[in-house]
Structure formats: structure tokens, C-alpha cells
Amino acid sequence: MSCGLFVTGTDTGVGKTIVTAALAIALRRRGLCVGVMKPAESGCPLEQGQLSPQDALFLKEMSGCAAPLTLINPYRLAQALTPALAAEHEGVVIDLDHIRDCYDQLAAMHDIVLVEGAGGLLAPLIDRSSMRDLAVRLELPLLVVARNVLGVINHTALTVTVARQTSAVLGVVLNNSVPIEQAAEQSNAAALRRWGGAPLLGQIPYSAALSRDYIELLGAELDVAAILQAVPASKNSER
């Protein structure tokens, strides 16, 4: 079993990158050397003649991961589509074995590696494999990020149920991507504890500005001890 964690979501745009960055910073504060990985990123803008993977670069900066970007982000794609479709349109062949090799190199350099998926759990990565299959290929347990909106109970329970068919699920993090105003948003955390299907390991408060200082504070909103205890690897003890 590899020493790492796969961060997935109930959908795209739910806050996976913010949660992964906050967790990386919190783990660093516990004395761990943290690696990050965004195996495939689509919707990358062209900067100075090269595709620039914004999520991967953000995770690299926030985590302090010194590994080459080619390991952190093996595949970058221009079109804002699910990776499988973007790769097909752009003539890119995504290889799970190559992703696994990059992950293994990161794992050899770090105490723990946080891998952020793209889109939701069943978002297609290649023709016959989804993000769930990638988590299985990397032998990683899952952390599910959910957006605090009406419908999140169903979305989360579905994701957890499907994830547990192939992988361990450590828990759920609820992200407030909009201000809490509606009754559903006010009650979703308690509802997920009852019906989400996995422990609620944190709730990220809403902020209009996601500065580095703010993201550093978000680690306090995550049950890092529970996450570390559940990650099945011997290297995750504090130094």
C-alpha cells in the first residue's frame, strides 16, 4: 500500500484544490515532507508557448513540494473537458502506468503524497478508466470533497457508496463555496454526519478571497489527526 491519499469530489469545482492545499500545509506543520500530484489537468491556459497547469502549480507552491512539475502533473490539456475527452481531441495518450511511475517517484521522496483527481469520482480519465480506477491503480484511500449546496446529501452518499466498491474512504470534507444563507446549507453538515456514509472530517468556511494566509488557516478546520490515523502507511508518523 502506498503512502498517500487521493482527494476526489462529488463534482467538478467543489473545492478539491483548496482542501488539498490546506491539508498539505497542515501536514507540513506536523513535520511531514509532503508531495502533491495532479495527474491530469484540463483547461490549462497557454503561457509563454506552454500549457500552464494552474491547479498543479498552486499545489506545488502551497505544499512546498520541490519535485519537478513533470512528476506533479504528468498530463496537461488545453480544453476544459473531462481529461479523457480533452486528451482525445488533442491527440494525447494518457498512460496509467506512467502516472503510477510518477507517483512512485514522488512517494520515494516524501513522507506522504496527496493526489488530487479531476472532476468527480467517475470522471473519465481514459477510454475505459475513471478517476476511481486511478485511485485503485495508485492503491490509495479516498477523501471526498463536497460542496455545501442543496442536494449534497445525495451527491455525497452516492460518491461514497461507489467509492467503497473499490477503495477505502477516509471521510468527507464539506466546502462552503458560497455564503451560508439557505436552510439546506445550514443543516448539511449535521445531515452528512447522519447520511453521508463516511465521517465528516471538516467544514471549510466561505471566503471571497482565497489568500495564502487564509488557506494556511484552513488546516485547523480539518481533522488532520483522523486523516493521518486512517492513512495506511508507516511513514506518516511525525518526525
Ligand SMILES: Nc1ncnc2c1ncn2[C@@H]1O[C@H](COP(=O)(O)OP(=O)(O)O)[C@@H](O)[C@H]1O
Contents of the next structure:
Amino acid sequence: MSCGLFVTGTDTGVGKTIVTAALAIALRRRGLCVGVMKPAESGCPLEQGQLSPQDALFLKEMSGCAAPLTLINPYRLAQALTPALAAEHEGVVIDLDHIRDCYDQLAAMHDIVLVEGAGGLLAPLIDRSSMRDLAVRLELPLLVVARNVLGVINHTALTVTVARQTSAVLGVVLNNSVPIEQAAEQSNAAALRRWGGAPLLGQIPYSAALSRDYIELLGAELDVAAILQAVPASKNSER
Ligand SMILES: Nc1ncnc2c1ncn2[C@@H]1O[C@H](COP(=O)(O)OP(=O)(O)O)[C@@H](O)[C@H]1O
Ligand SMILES: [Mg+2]
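Given the form predicted on its own above, what does the protein look like in the form predicted together with this ligand?
Below, the chain from earlier opens the complete complex, with every other chain and molecule after it.
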């Protein structure tokens, strides 16, 4: 029986990729076959004449997901804009049914599939659909990554409130993507437990050097058991 979850964030650049990679490694260590997906990635650099989706490639490497990159990342875009706009500028038509089809294929090959959104929850994916709508289309619960800065309580509560209107929310991971400097950052974990609106499922410390070895250790900072327990099995999967 396969299952999956959708990693979103309170903003872009909050640590979704780092947290997804750490979770993938932790799940792999538990003996699970882990698939990853980055349905749409913008801001891809050109390498040898081809767009190179950095998040998708990183997640593929860290998870050991052997699926083809065309399933892991069906849409890659050059401009560092929200996918809907980058796609419009670049003449790419993003199709939710195609993303769902790729996801279903990944789900059939793995025990669990971790899907990383682009930007925050309401970042536009196509004209009338955001990341939130994509999570609904994939029938996946949401894990919210929050950046530990002053203001994170509001950002998290907003994201969780809007997410819950359409999907289940597994919880929140608080990520220190910048060094702790203020009183607020020291108290934010406790504050999120009171006001975040969803369980706090981990706190990732800041590291100036985010090496592969370091990311492998980060799984210990996540409540993997609680995440696994809360993730429902997919209805349509073979495993
Ligand atoms: N715990 C951390 N310690 C240090 N730097 C971090 C940490 N988490 C994220 N970063 C840095 O912040 C940036 C954004 O992280 P990333 O995971 O790519 O965010 P997102 O996927 O949400 O866009 C990256 O450059 C990464 O190196
Ligand atoms: Mg990312």
C-alpha cells in the first residue's frame, strides 16, 4: 500500500527541499522505498542546452528514487517566476491531469511519494489553480515548512488555515534557514505549538554548511513516526 504527502511552505525559500530531502532519507532508513516529485520547477538553469531542475535532481539523489526525471519533474521552466507565469512566458501548458498521471506512476513504484510544491501554498500553478489545488488533485495531505523568523506565527497560521479548507494538514516543520538572532526565533517553536494550528513535527537547526552528511542527520529532528502515522494510504495505488 502506497501513500504520499505534499510539502508546502509559508513562503518560497523556506526550506521545503531541505526538509523533503531529510524526510526522504529518514524514511529510506526505515526501509521504505521512497519516491519524490517536484511537479513544476521554475528558475531552472541551462546545462548543456537543457533546463536542469535543481530541486528535482537533488531530491532524486537524496531519496534514491530511480524513476525517470520526466516523472519526477514533468514541468521545468527557465524563469524564476511562479510556475503559472513562467509557463505563460515560455509557452508551456501545464496540465494537472498529466501531473496526476505522473504521480500515480510514481505511487505504483514506491511505498511513499514526497511531493514538493513550488513557492507557498497559493502560488499559482496554472491560470485558475494554485499549489493548494494541486494537493487536492493529488489527494495528498500537506506538511507545512515554516521559516523561523519574526512573523512565522502569522505566516504559519495563515497557511494552515487556508490549507485546512481543502486538505488535511499533517503538521508544521520549523526550519532555521537563518541563524537565530532574536528572542522571537527562540520562542517561535513554543509559540507555534500554541498558535500554529497544527502539530509541530520537527525543528531543523541552522547549518552554515548544508552537506549531504548533515542533511542525513536531520531526519532525527523530525517526528517521522507521527508523520507516517498521519499519512493515509492512497486509494488508487497497487502497493
Ligand atoms: N537549516 C538550514 N540551515 C542553513 N541553510 C538553510 C537551512 N534550510 C534552508 N537553508 C538554505 O535556504 C535556502 C532555501 O532552502 P530550500 O530548501 O531550497 O527552500 P525551498 O525549497 O522552500 O525553496 C537554500 O539556499 C538553503 O541552503
Ligand atoms: Mg525547493
